[in-house]
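Take a look at this one chain, the form predicted on its own, written out in structure tokens.
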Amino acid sequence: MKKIRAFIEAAGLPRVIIGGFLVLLFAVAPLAQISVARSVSDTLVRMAMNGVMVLALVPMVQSGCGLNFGLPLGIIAGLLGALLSIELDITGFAGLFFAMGVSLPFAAIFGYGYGLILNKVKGDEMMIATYVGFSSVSLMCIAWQLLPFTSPIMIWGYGGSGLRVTVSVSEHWLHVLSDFLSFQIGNFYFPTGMFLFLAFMCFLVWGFFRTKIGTAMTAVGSNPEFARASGIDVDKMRTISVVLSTMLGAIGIVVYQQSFGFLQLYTGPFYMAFPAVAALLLGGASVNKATLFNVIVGTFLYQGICTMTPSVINSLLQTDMSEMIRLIVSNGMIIYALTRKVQVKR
């Protein structure tokens, strides 16, 4: 009994409940005539699709800037890189990595300006980040109509102007990363390439936080006053973390797009930060501490819930509860983490 109680305290009651619910969904799946192998495969695919965007939240959390609700800035940078790749008609791995590479300068510029803003509003970062994220998406709704792209795949037909709401990547780099070294056994499909890339990005972040700058960044997040007294430029470290988070977000959305098959413009990026935040918190992170373990576990649990709930619940109850469950998981975990931080301060 003591071991069970210790496990619940270490893992956190919300994660135990949601993890148990996910296990229950997998157990009930055969009764609903749903393939468990296919469901596990779908969960892993969605985990790999979203993993880098969840990883993008870690630098800002570690530096004390809080949860990055301004992730749409990085997503916009990734969209710009992807559009330029399609405009120049670059296909395959070359097109995919061109999209990532071109997105990084945009992300660095956006992240630098974003970081300067957050340094002016210490203590209110998450509120301002949400505003920055939403306003940037609204601004880009105008820009997508004005940017001078000419590819017939992207612009409205019949002499129209402006970009389409969704742009297909099927003729350029659809699934090039997903299908790399992938394998399928019956109904189970494993996207080896995406997991290798996710592991590589995790390794880079892990290595970064063991450098002098990464250690200083963590020190700033743990105790900014002590870090300042030690000669660390607190604002500089915070800005670097925001730039890094934005750049990872740009790479993450390109990985997502090559698997999803479409670029989602206009209001598409509006709420993409919330699933990433919910996944990180679900993995055990807080608003001031996050690890790679939190990223992996949280992304799997969150995407597992999002994958299994519609199929199992809808099949058993003949109704659609998927959106309700998703909102409960996302908003409930965010509220839980914010409340826990207040309690620690008190």
Second form
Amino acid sequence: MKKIRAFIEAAGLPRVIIGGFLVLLFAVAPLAQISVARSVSDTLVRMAMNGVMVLALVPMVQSGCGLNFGLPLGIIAGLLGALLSIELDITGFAGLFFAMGVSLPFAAIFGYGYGLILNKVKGDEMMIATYVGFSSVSLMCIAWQLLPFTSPIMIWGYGGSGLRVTVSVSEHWLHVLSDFLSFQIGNFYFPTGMFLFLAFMCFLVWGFFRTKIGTAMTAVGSNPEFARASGIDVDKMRTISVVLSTMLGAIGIVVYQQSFGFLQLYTGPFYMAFPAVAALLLGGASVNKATLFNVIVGTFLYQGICTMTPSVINSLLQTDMSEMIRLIVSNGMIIYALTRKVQVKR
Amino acid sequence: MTQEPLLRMEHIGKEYFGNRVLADVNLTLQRGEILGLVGENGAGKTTLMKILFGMPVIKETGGYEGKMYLDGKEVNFDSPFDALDGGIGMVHQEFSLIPGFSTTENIMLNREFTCYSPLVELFGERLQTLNRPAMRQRAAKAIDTLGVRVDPDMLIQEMPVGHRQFTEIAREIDRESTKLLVLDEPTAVLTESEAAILVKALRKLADSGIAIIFISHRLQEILDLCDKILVLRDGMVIKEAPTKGTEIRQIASWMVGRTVEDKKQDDAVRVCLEPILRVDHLWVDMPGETVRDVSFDVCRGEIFGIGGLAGQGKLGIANGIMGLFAAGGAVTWKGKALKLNDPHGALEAGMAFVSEDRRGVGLLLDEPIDWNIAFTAMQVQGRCLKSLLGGLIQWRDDVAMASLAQEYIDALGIKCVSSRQRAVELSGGNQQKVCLAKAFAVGPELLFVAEPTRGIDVGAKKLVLDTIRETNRHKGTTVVMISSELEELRSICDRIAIVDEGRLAGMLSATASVEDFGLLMLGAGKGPEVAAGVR
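Return the form predicted in complex with the partner chain of this protein as a structure block, the form predicted on its own having already been given.
Below: every chain and molecule of the assembly, starting with the one above.
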């Protein structure tokens, strides 16, 4: 009993519950005539798709700016990059990296402005961030109509102007990253390229937090007064972290799109921040401390639930419960984390 | 007077978490008598009054020792409400008034006169209407008793602080049952003329039979007003004396004068070589510690002490020079002007600061010890860093950090599991050592230490002070130490400046008499002999 309690304490109650639930789903999957191999494969694909976006939350959490509910801002930058890449008709890896490369300056500019706003509202970052995210999405709804893109793939077939709600990437760079070095064993498909890319991004973030500036950022998040007394420009560090978060968000959405196959414009980015936030919190992060371990574990658990519930629960109960469970898990996780400042040990 | 005294407190003692703040305090008070309670910050005055008033904090921290008798009956108040019912009124240091209510409403709060209204039949007594004229009359009478002019209809938020203070006192005396009134530094916010009115009003109250306990740092008032005084020091009664025939100088020495312990005279005369730091007309806008106009020199290699009562601005000096709070004036460091409001610049110039706010400013509580110790040195001087890719990347060197931390853990005897232990898990004394280590790691030429022994136990205190002395003697670090504890300053410093109301009240050699220090602290020592010490 003591051991179990110690384990729960070390792993965090939500992680244990969700982890147990996930194991249970995998266990009953065969009863519902669902291939476990395919399920695991789907989970891994979704994990790699969303991983970078979850990672994008880390810099802001570490610098004390809280959870980046303004992730849509980064996503918009990523969409701009992707659209430009398709507009210029660049295909394959070149197109993908062009999309990422072009989205970064946009993300840097957006992130800088966003950072200035957040520095003015210290203590209320998360609420303001949510509104920054929402309002930027609404603003871009107008922009998508007006921007002078001409590629027939993405503008409305009638009228001839304004972007479509979804734009396919299938003719340009669909699955270029996913299929890189990927392999298939029976029903099991492994998107090696995406995992390599996720690992590379994790390495960059890990490395960044081991530099002088990254160390300073962590200290700002831990105790801004201490950092200031040590001669750190607190506002500058916070701005850098916001810029980084936004840039990672931009890269994250491009990775997501090449796997998903479509750009989702207009209100598409609206709720993108919530699954990412829920995944990070599920991984054991708190509002002011997050590690790469939290990112990986959280993304796996959250995406595992998202993949398994539709197939398993639906076929067992003959009813569509999946969406409800997903919403309960994601929003419940966010509430749990915001009400209790619990931090797990590792 | 042989009759039973109004209040008798016997053998009162109190411990907060093993830290004794009151021991064996006896006190008697007759009807109509005014007792002046004096003592340094932390002498136990406020705690004693909290016990008397039944504040919940006393009960929550384990109650108190001893017995209290009111009118000859033993009492033990569970809450301030019981104390109010028992006839004790208290005026707090912080105003407990409602800003948006008028004077009358505040005075009569919860004792309003009410009129019948038909709604009472339906909804009960709570819907009685207020009888405002009667309330106003009653409030005006209470204000009159004090002999001041305060408009009964004025809103509290629009009043000068002096009037607020009077309103609060009026509220307490309005209770018919009030037999004993406690005033905790009521004159601190008053101007001299207002204070004089208050003193007169209190005298009048006492003549009507109400006993008063009066706490103040202004000794002249105590002498003018009180019948007898009780001096507390370190939680013990040092002296109980009638005010008649007592002089300010005597009280001051009772308050601060511990038996002077063997001051270490390791080097008898230390000559001032050259000023390393020159401060001219410094002002600092630090909340609660405002510095108005301070000028002094610090000599190379000395330990310079800054003392004074809490809230007078001594902490503001160090915080201002280190750039943590908005400051102005001129600070010259080694012959060059130091840019103010720039923490990085001050650190880079070779100064370091051990903050009085250990948990708020001094430590990264959630980070390990090695981060705490090495962080400032890393950020300011680039220590514990490795350059990668030709200096493009400044990589944190965890091994160097750990060994730097270990060096100080050994040198200062920080009790911990390892250098990876989180700072929040350490005891107060060890946390203070980590703060010192952080400052030492920068290798400063000038070290500001603010309240280094606050909240740590006696053993750790000695270690911390010894460490500071050691650094000064062996590494030649100039030290500016700021402390509320005069004895501590006298035991370690060469010269001590006393700050009062944001200005330098005077500068004395550490060997000067306790009374002189006491007088300076209380703002009474404006005599010529001490003024000569100020530049």
